[in-house]
Amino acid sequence: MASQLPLAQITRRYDRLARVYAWLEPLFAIHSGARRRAARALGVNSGASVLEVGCGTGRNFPYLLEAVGPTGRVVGIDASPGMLAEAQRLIKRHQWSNVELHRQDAAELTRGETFDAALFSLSYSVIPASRTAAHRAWDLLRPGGRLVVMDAGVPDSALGRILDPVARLLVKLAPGDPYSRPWEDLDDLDAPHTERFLLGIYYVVVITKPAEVP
């Protein structure tokens, strides 16, 4: 089950954290390797279009743009105006012309276009209606496109039992569900492929949309 906090409350919390979010990443053991792994899992080439759901401050943009190249496109959505403001500053600083941002509730996601891939990076476990949001993103994928979820949670192991109290404390800072299981939530879409890393705390779930039958 995803975060039980109302979206408005989650948004206010991230608005307050937006300016210091980058400094909090070591506390949550977030590193560039995890973001790069998620971008690679999208399986996109130069010229592709990628939708990032819950793009936050844009920390994934460098890796997504590396994947899609100068002729590709990245569309980021987020419900927090504070996080989007930081993402916009990043875009302006790097003078990226092929990234666009939209403020939107992921559970009500609608776009008049389709994408080659969609990414939930450290956002699936935070979005209150995460399963609905993922289905919305899935509907926007072209045949053969990939839905990727990169997130963290308490593993089913001895380490998980040790980390459980810490996880519950961290949730008070950045809301989310440390027991979120997207590979179970989304198994109705297709067969999810899941890889765990960093002692099993982090995972990447990949679901590929079936190609059109000629």
Ligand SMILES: C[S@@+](CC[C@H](N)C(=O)[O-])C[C@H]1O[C@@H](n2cnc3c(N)ncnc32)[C@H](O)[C@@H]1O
Given for the second form:
Amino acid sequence: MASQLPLAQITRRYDRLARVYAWLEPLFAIHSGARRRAARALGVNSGASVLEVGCGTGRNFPYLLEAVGPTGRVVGIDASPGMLAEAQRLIKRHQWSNVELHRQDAAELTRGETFDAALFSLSYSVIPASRTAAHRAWDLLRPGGRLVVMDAGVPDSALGRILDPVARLLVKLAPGDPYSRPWEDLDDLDAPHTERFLLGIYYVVVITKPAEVP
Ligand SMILES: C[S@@+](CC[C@H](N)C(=O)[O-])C[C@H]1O[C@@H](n2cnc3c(N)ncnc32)[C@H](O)[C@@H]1O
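The block above covers the form predicted alone; next, return the form predicted in complex with the named molecule.
After this comes the whole thing, all chains and molecules, with the earlier chain placed first.
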């Protein structure tokens, strides 16, 4: 399942949150460890190209750039002009020359190139047509490339029942579906591998596109 709100409403909400997004991270238990883990899961080396779908203010860019090095490339797409403006500021501040941003609806994602890896970081549960968006990103992967979804949600456990009211409050502030289950939505792609962490609240789903048969 994906976010139930229409995209225009989600975009407006993230436009308003853009300037304070970094400050809200502790409230949502978003931590650098999760971002590092997601970047590592991409399995890319120096010189690689990475697509981040729903890149927001660019909070993953330092980790992605560390992975791809100066000869690699990061392409970020997002539907919110406010979030993209913050990402652009970050790029300018660090003088990164190998990060490109595009305003685009992930469900309509097209790019005239392929990527070594694609990342949905805290965006899969927000994007209204998330399954379609993931399929679009999958189509842009080279054979052997990886699709990684890092996100947070309510786990299927006693802890989940305790966290449910908190999650319902948090999504009023920053929209998303705390019951999103990408490993189920995307099980038609090649064997998703899911790892959970931080009491099962966070997860990283990795799906590797089969290499071409020679
Ligand atoms: C919670 S933020 C995550 C931002 C960033 N990836 C991170 O890890 O901090 C979710 C982002 O998804 C974007 N988003 C939501 N629906 C989208 C869509 N249909 N197409 C592109 N971006 C979308 C929002 O604008 C927002 O920037």
